[in-house]
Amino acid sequence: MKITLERAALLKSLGHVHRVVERRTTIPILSNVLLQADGRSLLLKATDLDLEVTETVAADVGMAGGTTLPAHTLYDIVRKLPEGAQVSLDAGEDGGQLLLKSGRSRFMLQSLPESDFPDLSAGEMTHKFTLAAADLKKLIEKTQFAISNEETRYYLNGIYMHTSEIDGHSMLRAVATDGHRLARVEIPAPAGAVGMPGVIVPRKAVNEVLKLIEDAESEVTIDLSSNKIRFNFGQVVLTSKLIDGTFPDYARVIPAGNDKRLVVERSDFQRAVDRVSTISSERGRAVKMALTDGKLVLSVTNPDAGNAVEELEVDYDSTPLDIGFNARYLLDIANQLDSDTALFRLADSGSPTIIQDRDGAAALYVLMPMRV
């Protein structure tokens, strides 16, 4: 293999693929990035056996061929080369080493044969549809904070995507929960998504997808089956295994009879919660919300640090209610709301609360209360 290409193009592509590579792995080939030169392009591929990212970049190919190189080392070398430089890669026929040249710099790198590199992308996909990148970004950003970190409940370690029929309209839903809070966001289902299997996309995959959305105006093609999902961004393709588990029936967690309505200015509420939670203990993080006609009193009591109280004028005309929430969870949800106000629909001090921008908003959040 013998190729020459722009340092900027190689660096950008390596930036996309090298993040997938685990820094510590017991399988040497998984530390490497696959390079395959053919025609007028270079294909780069990296995988951790659960996730695979490939990208094609234009290159001047003197001799077609392929090899694999240590991903993080190669990325660091290219990153440190001067801007505007040309990079040439020359792998000998024995395949054991590769010479990287750029200007006066020379690097002789140890390589492993391309035949050893695993292929994750094999297999037939049953459903295919195209989404606006902005919609995909919205589905992920507004739910990923609620993904569980508890490895024993592995089926909650991702975002559940499925279609649902709502008032005669097909909707594509993204749902995440950690048992304390739940986030559900929906958009009209694109053609091709209807009838797709419900899939749980792992945390690492959705994090990488977000990083790969560089142009919100573009479109993303999604192919999926019951055990794999592929996101095609054009030159970049991300393929991931899905979490093999059953997502809980989240609809049972969303209360239907919450009749107490609280409307509060979102930014005022955020700042007030942030202020009073300053003295809360790291373990507790509980904020008490005392609701009476037209008034909300936020308070925190910490035996080791004292107490804090703040009052807000709100739109509330139901019976008085005292309820407690985890301050960080309240702030996480408030950060996802787009409007100037936040709507809370409450039942009592021991029941889950619904939080939205407004009635019927595309994003819905459920928060479990704490004892205060």
Second form
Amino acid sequence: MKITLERAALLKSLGHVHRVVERRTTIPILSNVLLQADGRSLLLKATDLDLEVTETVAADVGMAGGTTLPAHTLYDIVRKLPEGAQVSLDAGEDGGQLLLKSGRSRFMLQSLPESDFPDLSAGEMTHKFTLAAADLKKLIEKTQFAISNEETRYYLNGIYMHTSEIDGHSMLRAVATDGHRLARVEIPAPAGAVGMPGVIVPRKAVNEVLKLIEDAESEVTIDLSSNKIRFNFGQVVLTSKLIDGTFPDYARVIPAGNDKRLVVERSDFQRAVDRVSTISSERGRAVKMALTDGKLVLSVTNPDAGNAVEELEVDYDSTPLDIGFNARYLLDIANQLDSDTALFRLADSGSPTIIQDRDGAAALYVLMPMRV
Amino acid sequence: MAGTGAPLCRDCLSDAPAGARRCPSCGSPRLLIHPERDALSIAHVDCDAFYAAIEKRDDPSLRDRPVIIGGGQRGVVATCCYIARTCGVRSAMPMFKARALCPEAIVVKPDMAKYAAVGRLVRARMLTLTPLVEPLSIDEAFLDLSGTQRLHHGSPAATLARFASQIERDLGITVSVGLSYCKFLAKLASDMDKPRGFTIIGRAEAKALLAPLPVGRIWGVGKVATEKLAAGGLRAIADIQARAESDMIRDFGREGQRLWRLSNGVDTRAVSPDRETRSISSETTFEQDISDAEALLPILHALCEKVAHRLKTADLAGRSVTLKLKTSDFRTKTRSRSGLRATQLAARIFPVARDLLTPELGRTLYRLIGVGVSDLVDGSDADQADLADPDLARLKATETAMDAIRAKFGGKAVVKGIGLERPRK
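Please move on to the form predicted together with its partner chain, as the form predicted on its own is already shown.
In what comes next, the whole complex appears, and the chain from above leads the way.
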């Protein structure tokens, strides 16, 4: 393999793929990035066996062929080369080593054979659909924070995506929960998504997908089967295994009869919660919300530090209610809302509460109360 | 008060003149003589053949006969009286072996509720001596009597001697006392003169006394550790004493340091009264060895219900589940899973235990199965409503209802399908 290409193009592509490579791995080939030159382009590929990212970049190919190089080392070298430089890669005939040249710099790098590089992308995909990058971004961004870290409940360690028939419309839904809070976002289902199996996309995959969305105006094509999902961003393709498990029947935990309605000015509420929670302890992050006619009193009591109280004018005319929430969870949700006001639908101090921008908003959050 | 080292009569609690062999007041030979007698205040109190002693107390016809407390045909010996011990019967010995050694023994099924009640009485008496009581089990505890001289008008040794004779008089069971300057030696001492013993180990003789003992007598050194130490040429405690502390650390790490310190009579652990329950478990030995799931699962389920019941009674919840299996050739396996959500429900413990058991099923025959819950937290944190667990509320309500029925009509009033007897094929 013998190629020459722009440093900037190589750096950008390596930037996309090298993040997938784990810093510590016991299998040497997984530290490497696969390079394959053919025709007028160079293909780069990195994997951790659960997730694979490939990218194609234009290159001047002197001799077709392929090899693998340590991903982080290669990325660091290219990053440190001067702007505007040309980079040439020459794998020679026998393999085992690769010569990287740029200007007056020469690096002789140990390589591993391309034939050893694992392939994840095999397998039939059953469903294919295209959606706006902005929509995909919304589905992930608004649910990501609720993904669980619990290892014992591995089926919560991702975002559950499925389609559902709502009032005669097919919707594509993204759901995540850690047991304390649940986030559900929906968009009209794109053609081709209807009938897809419900899939759990792992956290690492959704994190990478978000980073790969550079232009919100563009479109992303998704291929999936019951055990893999592939995101096509044009030159970059991310393929991930899905979490093999059953996501809980979340619809049953979203309360239907919460009839106490509270509307708050979102930014005022956010700032007040943030202020009173300053004195809460690491362990007990509870903030108490005392609701009476037109008034919300937020308070935090920390036996070691003291207490804090703040009063807000709100829209509330149901029977008085005292309810506690984890302050950080309240803020996480408030940060995801878009409008100036936030709507809370409550039942009692021991039951889950629904938080939304307004009735019927695309994003719906459920939060478990805490004892206060 | 007599000067340090003067003999103290354990029966009439009066001081005897130095050099006396018997108490001049009551004639008892049970004199407590030790130069450091009044300088030591850490005690270990252990009831003698506790369960057997209670049964003998309640049924005088058993008094002069060998008594074994334990389960049916295939269980193990929980306790045996000192008469049975002369035949070679020991605690934790399989019942069939005990019967073979001592065929004339009377076997009594354990009545845990009764023993627990007596254990609580003993505990209450201990707490009148000092608030620093650290229970090790139902029938033994450490006591720190430092600074109680003025309160009890006497040295810790005198206080303990009085305590032992009062327990004997009021509760009808006997205890053995070990008195020293640290927990390790106090426990060692209480075991040296059983039953009805009172042994003192002072600072002066600690090292010499430890030297000839096998390393297995050190706290926490079991079969595996003994083998490991023997491989390093360490069989007696003297072998460890002969080495430098730094060498022990180099060869055995942190544990090496602990062993060196205990071997040299250095034990700085305080008597801590609030040592909490670390785990709750239940196990059973089968009449006949079992290998198949169909037979094991109902037993496992019953054990989970028992553990859940005890968690609820103690108002605790656990975050780890451990499965214990013993094979027909007496190898013990444990499998556990941690990081669970705090629970006290059998309906939550059982699926975890079942998942741990499944990979162990196959050709192996088992003679014992047990399940334990650890990583305990307060019961108020148990089974909190969970958005990712839509079935929880229903399971909790079902189990609460079953518990209520059992409380009213007895433990077998309502059983889950899995617990029902299946027709034998």
